[in-house]
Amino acid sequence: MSAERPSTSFKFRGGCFHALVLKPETPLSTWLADVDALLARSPGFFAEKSVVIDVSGLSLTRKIFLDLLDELSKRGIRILGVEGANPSDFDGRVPFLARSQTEKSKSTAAPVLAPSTPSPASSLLIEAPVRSGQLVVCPDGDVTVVASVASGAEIVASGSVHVYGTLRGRVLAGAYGNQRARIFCRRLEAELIAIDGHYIVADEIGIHLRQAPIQAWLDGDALKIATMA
């Protein structure tokens, strides 16, 4: 007789979430004052998000990092994961995230000289209206929405971003690292906007910028934004 191999409905699947990535400096009390400064402007920012922590470059003894979690979490911020940490010197509380080997080739291969012709990004282009809490990601390139953006919406793109209608909810461009990509849009309502990292909220624009067409792009370390004719 055949033994029968057991049914079982524990299975394994591979997937790729999305996340914000907190990357806090010292002092952490001066950074917290920040983070604070920014939920009083837009209280709902870090709202149903999950966040992973970078703590690379910090020394943190185990003592600083979990106050640094407590802080974090009376804010009401969701810790997914924490990275450039040495997983012993924490007890746990969250997963450690190591980058994948290619990353870290990556980072640590020499440098390489760019081909003549680049090899064309990975843009993306909605025609659809982006609805209120959808979440669009596109890590190699520029978002073209031929709609709108709802309130509760939000675009993050490595390039830059536009939309041909009104952009409500939040928009981060260059979200990897570039800092000349820009936003246009038709009509500004939004929320946040950001590139690479700077961000203004929407009551920090001024009047003549709201509900006009704008474009906003990086001088220095300062976020711009202009109408557009």
Contents of the next structure:
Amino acid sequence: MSAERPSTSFKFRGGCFHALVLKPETPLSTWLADVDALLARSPGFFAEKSVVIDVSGLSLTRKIFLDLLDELSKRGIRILGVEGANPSDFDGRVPFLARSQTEKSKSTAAPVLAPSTPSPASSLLIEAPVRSGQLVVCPDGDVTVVASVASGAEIVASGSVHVYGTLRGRVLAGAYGNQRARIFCRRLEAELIAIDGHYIVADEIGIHLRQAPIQAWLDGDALKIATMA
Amino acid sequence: MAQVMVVTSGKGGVGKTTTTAALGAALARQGQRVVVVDFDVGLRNLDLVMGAERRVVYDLIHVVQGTAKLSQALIRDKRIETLFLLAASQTRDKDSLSDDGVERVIGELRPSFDWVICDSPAGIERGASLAMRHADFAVVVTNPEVSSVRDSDRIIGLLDSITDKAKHGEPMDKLLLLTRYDPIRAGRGEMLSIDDVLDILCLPLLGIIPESREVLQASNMGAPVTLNNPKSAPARAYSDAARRLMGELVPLVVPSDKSTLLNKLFGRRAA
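Write the structure block of the form predicted together with the partner chain for the protein whose form predicted on its own appears above.
Okay, now the whole complex, with that chain kicking things off.
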């Protein structure tokens, strides 16, 4: 039937995307209450985000799983896919993601600290001031700024961020899952700093750290800041 | 060939139009051929400050759209014959300005003038980006106050990214003009100091214009402050800035009005 049409090549490619992975815990009712509490604090938390739910180790029945999907969609959380489940257990409402259960358990045992070992060549050196409204993204390495970062500017790096001037804007280091990333600056007046998603805003930064030369790192789940001589 | 200068700030009400008129008049008084161009379509003000509002027949939009010739739209100042105004339209909106049209008009102005001064509208939208796009350099007007400084910083980022010069990989020169500066209040920590502003914005300083009632008085008279009362503190500061633009080395001091200082003292005592 289509033999007479000129054949158009069919294009597809593999892609790798970032998504937020939610890991429900049992009892599910308590966990859902936690989700509600989070949404009450920040209603837009899941807005515009692609969410994957990780049900590995939960051994849910089909009915409970489908109820969970309903509960999440009621809260406006859009589920991109499910990981850690056996595809034959559930109907096709949500796609199952390719990472298998065994692989997943391996990666939980040893969290990926430096994805694809970023080469120093992909690091970014910025010699001009980073101005308000400017967004610097370095998906594969460190960012070094030999000037100031203005209030309203933002730096996002997979690795560490070094600012050899006053840091007045926002810095998100280890933004793609690197707990060993650090933030260094000569003078801290930042609006927000974050490492691997753990953030602290200006109001929460101790007075003795303000305007001081500091470094910030992650100690477990806690973001630590200390002055440097 | 003219140098094309954009006067911009991001924030409104910091003194872009005052600066455009004052610098334009000060340069023209030095014998330079100057045209000031109002890009604030829909909220035009430069004609009022220049005292030419009753003589506007054709404006920038007419020239951009080709319904009037440039020579018909240029309004010569009554006081200085080398000073011209190209007014904005009050009845149209910013969408009436096309990028090609603006580029053509700036190109037509270049051969006949020494200075083309573009008065940018506030904000970072279309009007502001059109005003800065074809400029050779920018004068960033900032008040010693945090929101103004942050908006200026944002504008500096845009100057480095969306102007023709930036797109061709050339550096875009930017000069800082600090306006409404009050040394007494800055000394008491009630406003940002000059050092604070320079520390944040990292730009060379073109001048510091002191806060003065002369500025409002001049705009109400329909005259650039540098013509209305050339001896006043802001007029002297603007004239110094104009001389720096022409390449003279003028030491940077903040002029003050003695009478203004006295008025302030009395004003406080009364209050």
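Positions refer to the first chain, counted from 1. Superpose the two forms; the largest set of C-alphas matching within 1.5 Å is the rigid core. From a predicted model like this one, the values you see are computed outputs, not experimental measurements.
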**Study point:** F65 C-alpha shift between these two forms of 2 Å or more, rigid core reference
**Key:** yes
Practice item. Align on the rigid core first; then say whether the Cα of L80 has moved by at least 2 Å between these two forms. Key: yes
